[in-house]
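Below, in structure tokens: the form predicted alone, a single chain.
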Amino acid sequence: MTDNIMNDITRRGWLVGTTAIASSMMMARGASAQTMINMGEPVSKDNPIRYTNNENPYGINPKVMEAIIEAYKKAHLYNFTTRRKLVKIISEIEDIPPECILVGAGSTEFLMATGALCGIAGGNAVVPYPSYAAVTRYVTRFGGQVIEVPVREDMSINLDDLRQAMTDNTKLVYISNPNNPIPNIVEKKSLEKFCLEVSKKAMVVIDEAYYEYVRNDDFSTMAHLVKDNPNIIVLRTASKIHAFANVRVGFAFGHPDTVKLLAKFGSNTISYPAQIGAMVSYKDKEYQKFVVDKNYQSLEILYKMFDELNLPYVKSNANFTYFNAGRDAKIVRDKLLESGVLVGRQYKAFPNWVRISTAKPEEMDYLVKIYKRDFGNI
């Protein structure tokens, strides 16, 4: 049965890209992106479909890819003006002054910079747990301490808990909004109040890696706060919706003085082709809407399975979801991998919960078939 499913899903379009893209007006030229590690090869344990790293399964916008390839013709030349053009585009989109925007190779270098500043100062960082752990690694690497604040029983980040965990030596408070691996959000008014209050005592970093995916009236970016508040930083990345995971483009929004401080850690690592690609990608709202629409279509496929199997789950504000499998997540991960389904790792706080990144709808159908076969009647 498994072989038939694998063969069927392989026939349905791995070699030439998804029919959903091919049939859409904006993507009439098609795309070759696949969610499998090796394109065109059968789904297997050694070549699984990736439901694990919160990637964009459709790949880079074909128009953007053309721009990147064309840019490589000039990649042997130094260019000192493209960054300013990219900043201007982001400034107009976000309504933030250009002097409040710093461009980097993904948001990781800014997580490193803020973590390093905290560690070098000998301070501690207050972070929810579980959450994205990059900043905590850099805090400890540079000599600081990390105070992990568990999410509540309903898996929400509680701002009062973060406040209470702060000490006189707290230099950094980090919040991923939406959170990861738990794709919930912090209510916008409460978060704004928290940022304004806590930034008087410590640097507040709001990581908005999944900002573009959110369709929730209770959510808002905190980018509007940075211009007048030196201790508030908002991070964005092109790795997710723009599919730049290995192209590396990211942004830090901050007060001009803060931007200058972060720039000392090095923000000249982004390549000319990456900058050109970002300029095209951020202006193409149609492609972004396509990706988000497909994301929610894929989420609904998962929600239907969770409801049918009576599995608790978190309604997502991102391109992944989190559900309680009712058994050790490592066992679930290993079993699914046998059929070419690669899901997220286990988090110690919730050993029975599994994170699943969204893929194309037809790939989600495949995951559902495999999961129901392996665990639906157990």
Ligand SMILES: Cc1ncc(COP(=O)(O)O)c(C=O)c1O
The other form holds:
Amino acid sequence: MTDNIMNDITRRGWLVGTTAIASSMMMARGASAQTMINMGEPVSKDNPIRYTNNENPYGINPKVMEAIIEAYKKAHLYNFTTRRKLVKIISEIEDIPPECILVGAGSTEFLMATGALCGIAGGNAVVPYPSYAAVTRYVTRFGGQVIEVPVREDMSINLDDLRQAMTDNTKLVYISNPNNPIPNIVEKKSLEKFCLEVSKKAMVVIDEAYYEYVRNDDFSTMAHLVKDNPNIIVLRTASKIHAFANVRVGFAFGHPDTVKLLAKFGSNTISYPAQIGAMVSYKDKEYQKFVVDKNYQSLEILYKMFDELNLPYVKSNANFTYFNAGRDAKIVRDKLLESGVLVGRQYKAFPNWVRISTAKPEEMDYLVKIYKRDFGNI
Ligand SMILES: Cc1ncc(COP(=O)(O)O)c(C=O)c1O
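Next up, the form predicted together with the ligand. The previous block was the form predicted alone.
To see the whole picture, the full complex is given below, headed by that same chain.
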């Protein structure tokens, strides 16, 4: 049975659909499977489908890929001007002044800078737990402390809990919105109030890595706050919706003084091809919509299974979901991997909960078949 399912998913050839985008994708070289390291080879334990790192299963927009390849013809030359053009494009899309935008090699560059600033000052960082841990690593590496504030029982980030955890020495408050691994959000009005109030005492970093996926009226970016508030930083990344995880482009939005401060940590870290690629990718809204639509289709496939099997889950505002498998998440991960299904790692706060990143809908069907076979009746 496993073999049949695996052959089936391998044979299907990773068709992406019948839209105009899909056909242009199929024409572009390499625009088939993006979810395995060894594309075209059978799904296996050693070549699993990746439902694990919140990546974009469709890969880089073919138009963008062409632009990147073309840009490599000039990549032997240093380039000091293209970044300004990219900033201008982002400024127009986001309606933020160019002097409030900094480009980096992914948003991790800014998680490092803000974490390092907190650590070097000997301060502490207040962060929800569980959440994306990059910033906390840099706080501790540079000598600071981390105060983790557990999410509530319903898995929500409670802003009052964060406020209460702050001390006189708190230099940084980090919120990933949507959160990760729990793909819920903080309500926009209360978050705005929190940012304005807390930024009087500490730097507030709002990490909006999954911003483009959110379809929720209670959500808003906090980007509009940065212009007038030197202590508020909003982070974005091209790693997710734009599939730039290993191209490395990200943005910090901040007050001009804050941008200058963060810029001290960077040194022209973004390659010319990456910048050209980002310029084309951010302008192509059609591809982004395609990716988000597919994401929600994939999520629906998972929700249906969770409902059928009575498994509690968090409705996603991002490209992954989190569900209670009712058993040790490590056991679930290991068992699924035997059939080439690689899901997220265990988080100690919720040992029975598993994070699943969305892959293509047909790959979600495969996961469902395997999951039901392995765990459906137990
Ligand atoms: C919340 C969050 N922030 C930042 C990142 C990393 O982004 P980048 O690739 O831009 O460094 C991730 C990656 O998974 C993430 O989940």
